[in-house]
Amino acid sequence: MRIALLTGGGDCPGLNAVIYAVVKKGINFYGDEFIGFLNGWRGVLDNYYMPLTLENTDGIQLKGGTILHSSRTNVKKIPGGLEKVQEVLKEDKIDALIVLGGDDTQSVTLYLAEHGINAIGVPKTIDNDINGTDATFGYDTAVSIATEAVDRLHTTADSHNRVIVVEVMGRDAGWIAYAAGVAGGAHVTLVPEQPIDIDHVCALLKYNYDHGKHYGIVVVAEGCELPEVGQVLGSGQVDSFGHARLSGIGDALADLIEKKTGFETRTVNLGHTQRGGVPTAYDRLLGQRYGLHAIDMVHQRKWGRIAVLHGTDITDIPIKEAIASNRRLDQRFFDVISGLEAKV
């Protein structure tokens, strides 16, 4: 078969591991031929691609980012977009399309599959919030980076008797904030699934100062909402899928904390640092397992489905099910956070 791959949306560690595994098993086991469209869906529309071979994918599983590059192009919003994609795939003699991306990217995959294109998905999101899968590659790397940052901030916060607010990724779900906050020993961990009680936040920090620890660490997900303000937007711009650019919850929260407590408060926004660099061993392994399952899905003709992790097994479900809603933290995780907080 002649198979095309693309990576859409934000990059994350582990994408190259998926590409590596798909190409290696596809060529060695099935005798397939591969191309990779560059810059996500934009590359399909522009018919801009590179051949993928054993030689040019050798060792890429060790690297972060994506050798295919990416974009947030929304085919559904481009006049004639579907027809153009169909035309390009026919022109390039593509038998199947493997799409690596999150819910936005996979909404396009589903749309194409429903219109007769042989396409399957591989879940990708740094936020770890795709429905139906227990983990997405890249998340473990992001948590490791965020946790190391929180670890380091304890000493400088302590040295200067400051509160430091650490803003991490997480638009709709607080998986990174939860893991980094708990693993890093933050005194306050805030996630989008729960409203912020600023008085409770300040009470927790005052408890530290009243009990000999004259500093505080607060971890907050970018998608958290402040009382009477809501989500804090960055530039105010939205992407092609209608998502506003989030940034600044850390600064806004720090201002409130300083005004209410009198404690000097600083902010660290980890931003794209969380998704950069080499993947952890776990993400390299998980990415390759997704890739091996994805190429099997193609040859089993499981169009319109997406690979997922259930427990320790890689399986697959309909894309429609995977993007129907976000996988979010529930009471089990809230209990972990509250169980480690001071009782105030």
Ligand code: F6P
The other form holds:
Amino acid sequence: MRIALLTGGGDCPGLNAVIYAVVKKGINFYGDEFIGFLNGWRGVLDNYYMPLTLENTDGIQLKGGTILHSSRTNVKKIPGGLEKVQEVLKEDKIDALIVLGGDDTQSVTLYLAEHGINAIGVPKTIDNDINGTDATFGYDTAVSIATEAVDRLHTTADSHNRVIVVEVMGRDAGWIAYAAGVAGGAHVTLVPEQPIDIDHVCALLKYNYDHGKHYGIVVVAEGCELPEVGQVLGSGQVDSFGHARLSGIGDALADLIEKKTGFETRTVNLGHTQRGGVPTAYDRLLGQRYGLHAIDMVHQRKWGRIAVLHGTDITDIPIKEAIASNRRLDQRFFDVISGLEAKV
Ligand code: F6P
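Previous: the form predicted alone; requested now: the form predicted together with the named molecule:
Next comes the full complex, this chain leading.
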């Protein structure tokens, strides 16, 4: 078969591991040929691609980012987008499309599959919030980076008797905040699934000061809402899927904490450092396992489905199910956070 790959949405450590495994098994086991569209769906519309071979994918599984580059182009918003995609795939003699992306990108995959295009999905997001899968590659790397940052902030916060608020990614779900907050020993961990109680946050921090520790670490997910303010937007900009750019909850929260407690408070916004650099061993392994399953899905003609991790097995589900809602933290995880907080 002649197969095309693309990566859409925010990049994610482990994308190259998926590409590597798809190409390796596709060529060695199935005798496939590959191209990679560049810049996500934009590359399909522009018919801009590179060949993918055993030679030019050799070793990429160790690297972060995506050799295919990415964009947040939304085919559904472009007049004549579907027809253009159909035309390009015909011209390039593409038998199947493997799409690596999050829920927005996969909404396009589903739309194309519903219009007769042979397409399957591989879930991607550091936020780890895709429905129907227990873990997405990139999440483990993001958590490692965020945890290391939180670890490092303890000593400097302690030296200066400060509160430091660490803002991490996670627009709809607090998986990164939960894991980095707990693993990094944060005194307060705030996730979008729960409303922020600012008085409770201040009480937790005061408890530290009253019990010999004159500093505090707060981890907050970017998607958290402040009472009376809501989500904090980094700019007025909205992407082509209608999502506002989030950023700044850390600063807004730090201001409130300083005003209410009198503790000197600083903010660190980890931003895109969480998506950069090499993937962890876990993400390289998970990405390659997703890739091996994805190429099998193509040969089993599982159009409109997406690879997922269920427990320890990689399997697949309809894309429709995966994008129906976000996978969010529930009471079990809230209990972990609150069980490790001070009793105030
Ligand atoms: O991929 C998801 C995500 O990392 C979100 O947590 C974050 O809000 C968004 O991407 C940032 O995207 P961009 O790279 O467009 O700034």
